[in-house]
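A single chain, nothing else alongside it, follows as structure tokens in the form predicted alone.
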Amino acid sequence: MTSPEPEQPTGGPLRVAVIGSGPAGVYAADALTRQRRVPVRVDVIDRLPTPYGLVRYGVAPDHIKIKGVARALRRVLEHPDVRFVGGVEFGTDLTRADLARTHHAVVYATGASVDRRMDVPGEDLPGSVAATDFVNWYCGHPDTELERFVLDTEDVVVVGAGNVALDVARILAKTADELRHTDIPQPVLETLAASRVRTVHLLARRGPLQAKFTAPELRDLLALPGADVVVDPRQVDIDPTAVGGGATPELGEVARAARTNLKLLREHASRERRGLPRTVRMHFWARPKEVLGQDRVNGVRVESTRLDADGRLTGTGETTDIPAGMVLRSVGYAGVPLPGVPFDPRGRTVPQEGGRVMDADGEVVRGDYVAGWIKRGATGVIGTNKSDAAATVRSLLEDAEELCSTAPAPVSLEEVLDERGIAHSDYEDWLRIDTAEADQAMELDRGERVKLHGWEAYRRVIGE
């Protein structure tokens, strides 16, 4: 049985504000404008003057193909019924009450922007930082100072077994020449060229079958041309059918991916080291117990782990100290609360059903919707956001008639921003930045684009 078609609202188009211009937000705008039953106008609002979110500031610069997603997102932002509004921060420049005057509905697509903590002693020592900070730095996020990282240590520990951890290790292990063709900001490239890092230790709390990284990411790491990747053969000498295997539900897509990873690791472990200038050491069944040091990091105490009879991770009590001058934690992302929007502090997400935001009493918050990582947690890949956003938009369109019939006629967003004295950028400003980055790449002979770095550079280009 199919759901009834939503009736076309009366009194003008359905006006929707999307908070966040990353994949989830832009895919929500795409789903809204692709349908023909309800006329819509979509404002995609972001605190940055640059769109695309994690595609621009989270995908490693050497992942050229993944960055191609921006071309598809660009087509959405250039739709006549979609408008990009940059330089406007929800909760500071605009409140939910403001948006109630300007739009019939709001879709929150703000992602999961902070790293989870390891909760071990010494975690806050200088030199122990979130991988997010390092990713923002090498991706040219304007909030990050160029001096944030100097890479003056020979040994770095990266804690985590997901794709971001592998990205971080790979960037640390590559030479500047290997990154020259990417969009990495020029000052960052110069810092990487002067890097003293020689050994990167990757710590995974569980084994290779439980690791969260994908096979393409693992292949990229194992194929580093200027670094030996060391895998202990004993840690990958595993029969996958004997570990959480058989005919259990675990042996679905995830388990097939895990077996692919194991095959790659076993093949690599049998190869001889090439004696290259840099080394990446993969440590499975190893969790940090303490970050060592007095005034700053000088190592990590690591405990060996195993799974108990119930499949729970437990420590063996056996510890090893790894010398290191920097620790980067990459143990998961978490959402942050949005002013005036319900929040689940345990799941670090906005509570929802079918994309409709729910309050503390389990009631639907009229006109509020959610998509992406702030809806479901930091899971899936970029493409996962497309179906996720489409599901949210289906709920929104089901509610369209009620939203339009019971809300007052919206005032313009510009009127509210003017009332508050908030200057904002638009899509044309983004195109100016885009052009400036292409010009910079040509001047430096460095590929298609070289990112500008810092707020001053953005302001200079868009003439603020």
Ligand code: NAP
Contents of the next structure:
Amino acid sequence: MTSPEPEQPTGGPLRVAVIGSGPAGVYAADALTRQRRVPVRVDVIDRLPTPYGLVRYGVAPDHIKIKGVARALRRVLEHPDVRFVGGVEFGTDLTRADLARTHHAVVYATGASVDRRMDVPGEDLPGSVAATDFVNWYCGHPDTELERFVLDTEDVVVVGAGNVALDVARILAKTADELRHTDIPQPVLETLAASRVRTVHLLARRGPLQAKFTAPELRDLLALPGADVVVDPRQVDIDPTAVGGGATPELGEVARAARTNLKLLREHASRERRGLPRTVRMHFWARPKEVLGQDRVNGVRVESTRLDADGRLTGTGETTDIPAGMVLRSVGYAGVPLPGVPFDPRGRTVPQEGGRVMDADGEVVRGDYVAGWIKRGATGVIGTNKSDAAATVRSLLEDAEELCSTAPAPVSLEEVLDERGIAHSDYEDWLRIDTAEADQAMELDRGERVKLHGWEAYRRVIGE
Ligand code: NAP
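What does the same protein look like in the form predicted in complex with this ligand, given that the last one was the form predicted alone?
Now the complete complex, all chains and molecules, led by this one.
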């Protein structure tokens, strides 16, 4: 069903603050500025001086093609009606009440920045780490210290069968030479070069047909030039139409994707090992029962699983211990509550309908909208955020007239930030960082960009 065209509002332009400059936030700005009916001014606000969110700090550095989406996002931030405001944290530097003075509407696009938990004993032992931490480290997130990882163990367990699990397993299994032309910060590359890791165990608590990873990422893993990927042929010898007592899979898109995964895994399982220096061992039907160790991790106790007649995951009671000096928990991301904004603690998202934020009584919160992972949970690929943000913007534009006509005369964002004494950065500052990273890549003879690392490095370039 298509929505009616929104009315041209009076008292415009419509001033919209987008919180978060990841794909969802930038696509929201894009949808707002692509239409002509309602004049808009968009401030895309981020707590970091660098835009693009997970495109910069989540997409694996060796996925250079996917990272290329930043070029499209850049065009949005360079639109004359869009402004990037960096170094401003929503909730501390700037509150919802402040934004009520400066903008007619707010779109929260803050993503899902923390890891979900496995809820097993030993999960918090030193050496058991959220995959989000590891990803932040190799992506050069300024909040993560360079010394966070030393990679002085031979065996690592990665828990989870999503694309993030494949990303971290792949980065651990690649040689520094294979990663040289990526944007990985130089000290991180040096740590990876000195890595003692030899075996990465990937634990999938269900079977190959239920794994969440997608075929392109699986292909990347199976094609690693410097690592043998070991798949137990017995675990992939499955009739895809007779799994889980017939409860799964349905004949839909998901099932098709799963069947592709199964085909790739079966072909791979029949191949000879090449005797390469590193190994990635895929364990299906294996769920963590306990992270083992006294002062730090020394292994994971794993229970074998199966699906019951209703397709539910059940433990068989049979356990095996896998020795490991590091455990990376890659069991999904979760959203964090935003001060003054309703939150659903179960779904770890902001309650919404059509992108309009809803309060505990099921009423629309006037002027508040949501897009991306904080709206729908940590699912989908980058492109999913485009249609998601466009749907939110359609709702916002439908409300535009009411938002503009009833709002008080706005105060400028600068005035409010100045009142607070909050220094902030702008798009030009980001371009300085961008250039410094390109220069560094030239100096080191490493690809197009080598990321700066840490707040101090950013400040030096911006000259704060
Ligand atoms: P995800 O796709 O939700 O995968 C989470 C995995 O963790 C699932 O295999 C899940 O198994 C497992 N899991 C959950 N709780 C567990 C537990 N307690 N014990 C053991 N295993 C557990 O999450 P993600 O990998 O973090 O990815 C997040 C989103 O980003 C996804 O949409 C993903 O496709 C996307 N992403 C895309 C790319 C790319 O396109 N290249 C790269 C990275 C991420 P069950 O299925 O049994 O729950």
